[in-house]
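The chain below stands alone and is given as structure tokens, in the form predicted on its own.
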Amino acid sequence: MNRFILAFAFVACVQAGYSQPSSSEKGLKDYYKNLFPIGVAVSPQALKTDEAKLILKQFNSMTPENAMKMGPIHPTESEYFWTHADSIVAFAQRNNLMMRGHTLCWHNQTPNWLFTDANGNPASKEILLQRLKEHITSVVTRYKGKVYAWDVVNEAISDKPDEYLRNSEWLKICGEEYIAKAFQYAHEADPNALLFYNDYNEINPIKREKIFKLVKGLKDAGVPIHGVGLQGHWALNEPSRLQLDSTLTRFSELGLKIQITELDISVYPKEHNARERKAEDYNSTFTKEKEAKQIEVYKMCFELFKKHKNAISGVTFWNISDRHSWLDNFPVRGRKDYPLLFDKDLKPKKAYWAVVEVPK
């Protein structure tokens, strides 16, 4: 009797997305064929570790996390650097998964020469565009037939309530033209490429509109945009099930492809902005109750995305496994998170055994 009930609460545990059974061959690309591919933000360093052998059996597609930034892979107006780029798309073509590239023009880890001319005051409108367009041709033919889909343009979308776009360079000199230009200059150098539009805090219903606002108008224009990636950088405490639950209706009016493109669930409370270290976030530890409600929202954001599968044609996770996490030093610089389905030694956490039971 004792056996039975002991058989009994280890299949409710299962079922419940709470054990972890060992003998699975199945990764989340397999329980995930029939509706999505299933990708991962990589490092050339990544592939070279244990966890190359667990990226071939979990996913089917890679994304660069920095190597094909434009600071990283065009460090001086003369000078490319392909190495960690090529180490990455190569490991792709090598084991058959699909890759994205990431991304072309951002207001982030840009070099300061494309914004300025060679005596050093800002660079005109004629002169940034070319650069822009050249830097653009570049990446994208180097990489034609091999990339399949194009962050093109990201984080173009300010978070201020009252401002519509980024008060970037790329805004000042350029206007906002410069966003459809970035579109034409990838659809040129790669007609068969997906180009989309990516951006985070989606769920938020300000910024979502101006985001929507933004592509609608894109596409609207005939300008060459095929999806919009939702970066998913979530938490604990958001999004709510409404709120997701709307947000991906809402774009899927678009009628362009959606893809879950930088997917995360911090194990604390969200903030936005990057703070300095309090007493409290030395104590890190990756509790019982943050693992419960981990699972609880990684569950949640998997249903609605089966929910939504005629929209989304892709979720993209923002690192491999706990061992290293951009959020270990955001938005509090050293403190240790717990955002992904793989714990430090590269096992399957509880939330992913609540993950791979989505499909069924």
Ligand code: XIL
Contents of the next structure:
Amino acid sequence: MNRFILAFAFVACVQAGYSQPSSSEKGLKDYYKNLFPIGVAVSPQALKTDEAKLILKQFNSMTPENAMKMGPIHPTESEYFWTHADSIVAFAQRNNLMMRGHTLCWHNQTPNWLFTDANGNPASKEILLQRLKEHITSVVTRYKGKVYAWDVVNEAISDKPDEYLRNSEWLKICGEEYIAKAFQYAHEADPNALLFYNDYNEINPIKREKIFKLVKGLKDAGVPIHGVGLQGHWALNEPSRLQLDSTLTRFSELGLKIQITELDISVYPKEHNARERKAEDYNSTFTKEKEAKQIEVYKMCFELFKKHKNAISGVTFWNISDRHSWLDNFPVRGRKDYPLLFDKDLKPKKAYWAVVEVPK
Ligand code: XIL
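Condition change, the form predicted on its own to the form predicted in complex with this ligand:
Next comes the full complex, and the chain you just saw is listed first.
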């Protein structure tokens, strides 16, 4: 009798079109266990809320969203602030999650003291490289054996089509050499860590080739680099299947590992620069149309990740759920976005069920 009722209920659900998990015990990491680890960017605060339980069920890798960046972790020359990064690493250790480190050298969230000498003048190349070495050595040594992979240099390529490297303080003071040096310092501090170059808008054919050229150049010069991180901050309107497929094919040709390091699918057309809020930004409803398109894009991305599974060694989401995402404040401050696979109540969205279908 009970079995009859259960079977009836099941048929009713299927007819109603509800997605049924094959097992509610399984998380993303379990569906993808034969393909690659599934990670998530976290804050130390999130690990003290109900989000911690979700992380443990769904993910087997973590990246600190901000806690290991130069500014937060090294606010003045003589002072490191370890508390937040330590607590994230301790959580990973306690619960057997893999840890990615993010990031050792970037032009953003970088403390001002780094580029200035004792007299308030721009630091010399020699001083800046010495500081970079000291910084990387301290951070990588502290988490040696606990962080398995590092985003060593982040976003060094320019977005301007006719400019190769971003005209950052790093480039202005050191020239291109700072990039190879950062990898060398990280490798010396932890020879077992996997070292990545990480960047965004990697699906753009012009930027893609510049990233390819940089990483290939480093590899050919014998610099210890083991992979390329494609951030994967995408949207409903891009990438197309063809664009993503050719991006993954192109980066596979490097013969290094690829990781998708910061995946999210914004429900707004992609923009890469912060801007003022306009009247039309006030309508931030997650409509059925947006939901349907997002399901399609997520499905397409994971189908292609599966296709390129031999090159891809990790996929990390940038934030946990639609409760909070950095895209709520970027590119438009205060415009709510819905870019992830879990809703604000931490329930799997329909896109989640589309993604877990892919490996089956
Ligand atoms: C973002 C964080 O998510 C925000 O909390 C912070 O205010 C700014 O940085 N590319 C990167 C990440 O490599 O470090 C950025 O993270 C998002 C874009």
